[in-house]
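This document starts with one chain, in the form predicted on its own, laid out as structure tokens.
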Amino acid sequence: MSQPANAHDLPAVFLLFQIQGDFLSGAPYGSGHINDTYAVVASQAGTPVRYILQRVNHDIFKNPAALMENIARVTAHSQSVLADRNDPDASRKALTTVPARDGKPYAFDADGNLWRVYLFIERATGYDIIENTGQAVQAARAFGSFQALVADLPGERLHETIPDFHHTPKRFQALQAAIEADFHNRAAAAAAEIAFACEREGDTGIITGLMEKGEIPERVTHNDTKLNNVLIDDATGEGVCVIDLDTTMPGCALYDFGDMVRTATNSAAEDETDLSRVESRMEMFEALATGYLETASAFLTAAEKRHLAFSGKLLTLECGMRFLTDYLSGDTYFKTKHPEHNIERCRNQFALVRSIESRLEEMQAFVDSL
């Protein structure tokens, strides 16, 4: 759970890291719900300099040290690639971790909390809601750039911080188990939604099947490609930097693009109950595809490009199945506002699947035209 600003001794945590200067102030920052995030100000030779200080939520991330190993490798490699390009804005285009006093990318406080520090990226803002197609283009360009930066990450395979996070066949198996158990006697009320998911079981294994055959490669992926995980330059409106790397791990490029389609093209809120308002907006899809392929086209395989439109359908179906599984299981994973919240979210996502299905050929034709 997030803590109030005075729940942590920020000056003491500040001293655990190799930050040049003296602690001036610290205050909660951003709209995240998982980790505790603060903007702290240091005085460096009389000049105030900001940093991002975060407590990693180890109730959600069971192995935060492994998570931080992933982040340290990804950010260091990204900065190295940008430096090799002589990019004058490298420190704004990829996150930079500040090491702890012992050289590790994290430190533990007196209460056993794991903390990390990033350089604060100035003159850029994160937005919770996509306001126009221009932002969609920039967000997709930024995620494509992120994947390109880490496409040749050397060394061992990254840790799987959340195993099988987007393994859709296993998500379907979890749904089947919840249907069979029906511990809360909700299956009857969700009969239509259960039937919808079961009719599309064959879709769930398409991408994993291609990966198992070696036709689609495993890549380093972000796995949480919402707009608010891209910082937009305040002056130019360009996507500057991808943030929130906690779920960065081995995956499939299509999962990242598919989740962009799921979150950005929906014409309604995720829990909108008037399903007539739920539609996958073609103009937003075109913006995402345009931006993403500008930066990702060079490394994507032909098989990946052929499944870009399908990935939007698959990730939306997967999310709907997760809401349905949680509803049948008694709402144990997602936060809910009322007993029907998860089934309403499920219906919303399945309505979006229908909309994507109706435009799937048109969407892929647009991708092919690029």
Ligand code: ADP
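Switching from the form predicted on its own: structure of the form predicted together with the named molecule?
There are no partners or other molecules in what follows, just the one chain.
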């Protein structure tokens, strides 16, 4: 379940970092499901300045120092590209970590938690539900540009911060193990959802199978392209910054496009329980495909393009299976607000899968027409 707001000693954590000025206040921020995120305010000679202070969830990210090595490399690369362009807004267009007292981009507290601080990107918003097709175009452009940017990342292969993160067949196996164990006696209540996932087992291995055969390439990808992981500029409406880089690692371009479809085409919130409101909107899909291909068509292969619509179905199915697995396992992974939260999210995602299935051909025909 979610952390209580007063779970951490924010003034003490603040002092671990080279933040100028005095600690004024701190409060939980955002709607991420994984890390503990706070907006903290420092008084800099009387002017309040916000920062993002985050505890990285080390139950999920088993090697948070390696994760921070990835982030340091990706953010340094983004900033050097922006500097080469003399971009006057560079510090809003890429995440910037604030160093700890020892110069590292993170610090450990007395309980062994890893913390990091980012400059707060002001005058921009991460949306849980999309408001218009313009935002879909912008979000897709931002994630497509991000993929193009990290394609040139110098150095070794990035660390896999969560192994097999989007290996859907392994996610399916994990679901089967949770059903068999049924430690919390919840499988009976989830019988319909379990059946839904089992009927679609054949879909789970399609993308991993093409990757194993070398027909779809491994690329550095973001892997968590949920709509609220791109900040949209409040004034211009442009996608200003891609955030939440914890899962930026070797992956597949389709994982990123698929998760955009999952989050940006849904006409309702991810945990909406009135399933009649859950629909994958064609106009949002078209906007996503348009924005994404503007920035990514130069590097995408024909096999990747052929699976863009399917990736939306697959990533939605995978996410629904992950919520279901977590429900059966006693809600240990995703932050939840009440005991039914994960199964409600699962039902919502599976309703969205059905909706995508009903227009899959139309979606792919649109991609092919571009």
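Nothing here was measured: the structure is a model prediction, and the numbers come from that model. Positions refer to the first chain, counted from 1. Only the largest set of C-alpha atoms that superpose within 1.5 Å between the two forms is called the rigid core.
- Relative to the superposed core, residue 196 undergoes a Cα shift smaller than 2 Å between the two forms.
- Residue 134 shows a C-alpha shift below 2 Å between the two forms [criterion: core-superposed Cα displacement of 2 Å].
- Relative to the superposed rigid core, the position of the CA of residue 64 differs between the two forms by 2 Å or more.
- The two forms line up on their rigid core, and residue 37 then has its Cα shifted by 7.0 Å between the two forms.
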